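Here's a solo chain for you in structure tokens, the form predicted alone.
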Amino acid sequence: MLSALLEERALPPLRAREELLEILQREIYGRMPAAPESEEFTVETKVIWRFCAGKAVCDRVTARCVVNGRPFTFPFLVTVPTAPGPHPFFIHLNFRQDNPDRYMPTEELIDAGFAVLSVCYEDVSSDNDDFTDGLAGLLFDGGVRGPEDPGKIALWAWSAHRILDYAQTRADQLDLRRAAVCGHSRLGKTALLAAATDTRFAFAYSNDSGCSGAALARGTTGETVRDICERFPFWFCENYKQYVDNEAAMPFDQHFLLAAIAPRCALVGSAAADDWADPVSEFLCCCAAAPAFPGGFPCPDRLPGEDEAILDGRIGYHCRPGLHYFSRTDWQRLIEFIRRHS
């Protein structure tokens, strides 16, 4: 059944990881910005007093980078259990600075033995077509981009790499062998790109990332390339616009993005009623990327149920009832996936 569904989509075949990344950067996300010329981190300790009833310490960290010879700073929060480490950890690309947050149940993550390093994406670059502010303002002359220059998703992914740089300075407390990057919706797309372009991440999780994330573009019943390019063209490079109403001409589809994470671990989460993100296309994307992962994608030869988790392979998938949201169920399945593959 699944092979027939994939054949209907006429997907381009997978290639070596370097080729996948070249195509993805050239055609959809733009070229990832280079690492900063220099960086250092300033730590403000215990910014939330007696956090999680003393089970964790929350620090505010400021990354101080030099990009194109000019200073750039952005803050993020680091919450680490007080129990002896090193701890597995999430770099959570989030929509807000709040800790905890409706998309980040921090105390539950601490109780599960995980640390969490969280960043508000708009502290890195605004979520609009302004390429003169934040990190974007250091990369483009007058905010004007060329065809392959990065969109905002690539800039946000760059920040996850910098936070991982910081995590390496705390290897006594943070288990670098179990570093995960995660996000919801547009930030799920960002998490996948961050992991695809940085092999230091052992795990990547996209939650309801949909079009231009973990959902195949060919044959989708949800958001299309036209939809997303009309509303959010600034997320991508200018080259992506050539595939509006022209998905069949793409030399890629989103299984390239998942496959670029292999042989490390990737988990895709869907919500059964999130039709815009198209759970079927997200599931089939995992199927199409399976050959890149050791052991493939061990799933039944059928579409999944609306409350089903397939977690045994290095590429995994789960679907839960409900709408577009990063829920506690999603976090719980992500934790289970990491534990199974650690």
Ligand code: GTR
Given for the second form:
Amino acid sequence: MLSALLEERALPPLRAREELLEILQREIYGRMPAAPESEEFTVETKVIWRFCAGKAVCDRVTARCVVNGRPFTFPFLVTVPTAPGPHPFFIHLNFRQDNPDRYMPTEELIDAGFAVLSVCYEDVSSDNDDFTDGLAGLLFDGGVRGPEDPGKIALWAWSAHRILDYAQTRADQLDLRRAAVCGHSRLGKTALLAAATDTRFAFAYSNDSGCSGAALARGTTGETVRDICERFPFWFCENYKQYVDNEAAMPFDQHFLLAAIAPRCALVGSAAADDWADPVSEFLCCCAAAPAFPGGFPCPDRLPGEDEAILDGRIGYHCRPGLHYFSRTDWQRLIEFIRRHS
Ligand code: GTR
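Coords for the form predicted in complex with this ligand, given the form predicted alone:
Below: every chain and molecule of the assembly, starting with the one above.
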């Protein structure tokens, strides 16, 4: 049954990882900015008093980067269990600085034995078409972009790489073989790109990322390339616009993004009532990416139920009832996925 559904989508075949990354950057996200010329981190420790009843310490870290000869700084929070490590950890691209946050149940993560490093995405670059502020301001002369210059998703993904640089300085507490990057919606798209372009990440998790994230564009019943390019053209490179109402001409589809994470582990999460992100197109994207992952995607030959988790393969998928939201159920399944593959 699934092979017939996939055939209807008429997807371009997968290629070697380097080619996937070349196409994805050229056609959709733009070229990832280079690593900074230099970077250092300043740490203010124990910024939340008695955090998690003493089970964890929360530090506020400032990344101090030099990009194109000019300084660029951004803050992030690092919450690490006080129990002896090293601990598996999440780099969570989030919408707010709050810790905990409605999308980040920090104490539960700590109780599960995980550390979490979280960044508020707009501390890196604004979520709008202004390419003169934040990191964008150091990359583009006068804010004008060429066709392959990065959109905001690539800039946010770059910040995850910097936070991972920092994690490497705390290898005694953070288990670098179990580094995960995760995010919800636009930041789920960002998490996938961050993992695709940096093999230091062992795990990627996209929550309800939908169009231009984990959902196939061809045949979608949710958000289309036109929808997203009309509202959020600045998330992508200029080249992406040529595929508005023209998905059949794309030399890629979103299974390229998942496949570029292989042979490392990727988990895609959907919400059953999130029609805009299109759970079926997210599931079929995992099926289409399967050949890139050792062991493939071990799933039944049918569409998943609205409360089902398929976690045994290095590409995994789960759907839960409810709306577009990064819920505790999503975190619990992500934790289970990482445990199974550690
Ligand atoms: C929507 C957008 C989606 C998704 C979402 C979000 O409006 O159309 O692609 O990214 O925003 O990030 O919350």
